Amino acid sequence: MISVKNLSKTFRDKLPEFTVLRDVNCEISKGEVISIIGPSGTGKSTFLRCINRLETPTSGQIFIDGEDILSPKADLPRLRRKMGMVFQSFNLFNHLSIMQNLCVGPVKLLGMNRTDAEQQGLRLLQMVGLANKADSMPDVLSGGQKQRVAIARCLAMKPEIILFDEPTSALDPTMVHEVLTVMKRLADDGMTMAIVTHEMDFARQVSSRVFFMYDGIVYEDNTPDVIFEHPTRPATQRFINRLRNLDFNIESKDYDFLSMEGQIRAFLANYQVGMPRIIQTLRLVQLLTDRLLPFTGPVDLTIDYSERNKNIYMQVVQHNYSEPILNRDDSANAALAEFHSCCEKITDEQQDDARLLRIKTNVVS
């Protein structure tokens, strides 16, 4: 239904120029629900706005049912009528009643008579649980109610595709559920949807596929189970686990260990990590740098904390080394034993001319 090929968007009116999309390629089939997730600033909303030509791409192609909407010969108004869009900020006409908001588009753009438009509007308001608000004005509604009206107004134009641009981001948390419930009903009814969202549980429940956008591209495209349980690419893994990280480059064994220890303490304390786990993490770093690492070259050390599962991870890259780090001679046995006792999982593998350790620490009470 939607095919995107080599899509790029550069904002040339900004100084310096800013490229937000770079060579995006993807396809969305009829009846699919695609959740688009990723860090802020990675082009998710711009991607949707390019699909319905609210933004003009710098290059690439966008096909809707086989027609290139970027072609000079494209009938853009007709193609746009196939797509509805629901924004963060509702965009209701504040001087019109709720029923008038739902009727103005079908009457003026689709040529529907007023009676049929009102009957359709009432059915749609019943679907979103707001039939009793037909004669109300938008300013008396809550944010969640306004967004439900915005969805009903979008449906009144009989779109084949609905694009949702963070539809719950402007809502009070208590109102998010009512909007997501309406969207889930649309998904169950087979509506084709592309949804930019930060609601991870919702994305997992309703999506056919999930696009993880990163650095202006669709960085990973897979089923919800794969994206949320077994993401294959590093940036996706970090985002899904909501990893916060602290990086160090240690040039030699004579590094400023007090400064690094202070930074690690402050970093973990910022995420309310308890003191026993902070002490454990510091001890692991001490064992590595004092006893286990050969320091054949610089060492890259990363401390990761997952806000999702509360785990602490470490990654160590020992450059210019090819032997297993955690399989040393007898003099290191006591340190190795203590190190292993504090870790749930350790991988020790070769990576180019360096040795890579990935460590998941034990959870201590």
Ligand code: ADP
Second form
Amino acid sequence: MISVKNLSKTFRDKLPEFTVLRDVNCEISKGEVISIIGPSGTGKSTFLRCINRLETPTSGQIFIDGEDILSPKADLPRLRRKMGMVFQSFNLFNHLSIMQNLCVGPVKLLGMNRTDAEQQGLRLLQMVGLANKADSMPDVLSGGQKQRVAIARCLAMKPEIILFDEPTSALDPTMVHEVLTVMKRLADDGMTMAIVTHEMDFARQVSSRVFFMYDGIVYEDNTPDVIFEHPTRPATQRFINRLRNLDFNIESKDYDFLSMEGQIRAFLANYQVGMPRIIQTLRLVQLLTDRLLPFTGPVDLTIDYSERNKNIYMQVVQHNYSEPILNRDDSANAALAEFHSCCEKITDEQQDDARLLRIKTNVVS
Ligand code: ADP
Ligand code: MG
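The structure above corresponds to the form predicted alone; please give the structure of the form predicted together with adenosine-5'-diphosphate next.
In what comes next, the whole complex appears, and the chain from above leads the way.
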């Protein structure tokens, strides 16, 4: 239904120029529910706004039902009518009653007669649980109610796809659920939807696919299970596991290891990691730096803490070395044995001229 090819968008109105979308490629089929997640500033809103041409892409192609909406010949008003958009900030017409909000589009743009539009409006208000508010003005409604009206108003235009841009981000936490429930109902009814959201549980439940946007592209496009349970690419893993990291570049054995220990301690304590695990992490670092690493060249050390599953990971790159460091059969080496006993998982592999170690530490208490 929607096919996006090599879409790019560079903002040139302000200097310096800023490329938000570098090369976006994706397909959305009829009936799919796509959640779009990713750190802020990665172009999720810009992407939705390009799809319905609120924004003009710099290059690339967007096909809606096979029609290129970027072509000068495209019938934009008709193409836009196929797409509804729900914004973070509702955008209701505040001088019109709820019912008038639901009728103005169908009457003016679709040529529906007033009675039919009102009947439809009432049916839609029932669907979003607000039939008793038909004659109210928007400003007496709560945020969650306004957003449900905005969804009903969108449906009144009989769109083929609805684009949602963080529909619950501006709401009080107590009102998020009522809006998500309405959206879930739409998904169950087979509505095609693309939803930019930070509600991960919701995304996981309703989506057929999830796009993780990062660095101006759809960086990972996968099923919710893969994205949320075992994402395949590094930036997705960092985002999903809410990894906080601390990096060190150790040039030689003369490095200030005492200062490094202090920083690791403070970093983990900051995330309420308990003392036994802090001590274990420091011990692992000490075994590495005192006993196990050959220091044939600089060492890059990263400590990762996952706020999601509370795991502590380490990544070590020993440059100019090509022998196993941890995965060696060296049972006489007490340091190696102690190291292994503190880790749940270790990989030790070659990467160009360096040895790359990835470690998941044991949970101790
Ligand atoms: P997201 O929705 O993922 O947070 P956005 O698409 O809103 O990201 O924006 C991505 C980046 O593009 C942001 O850094 C934002 O400042 C910039 N940006 C958005 N709109 C404009 C604009 N009209 N002019 C210049 N920069 C913009
Ligand atoms: Mg946004």
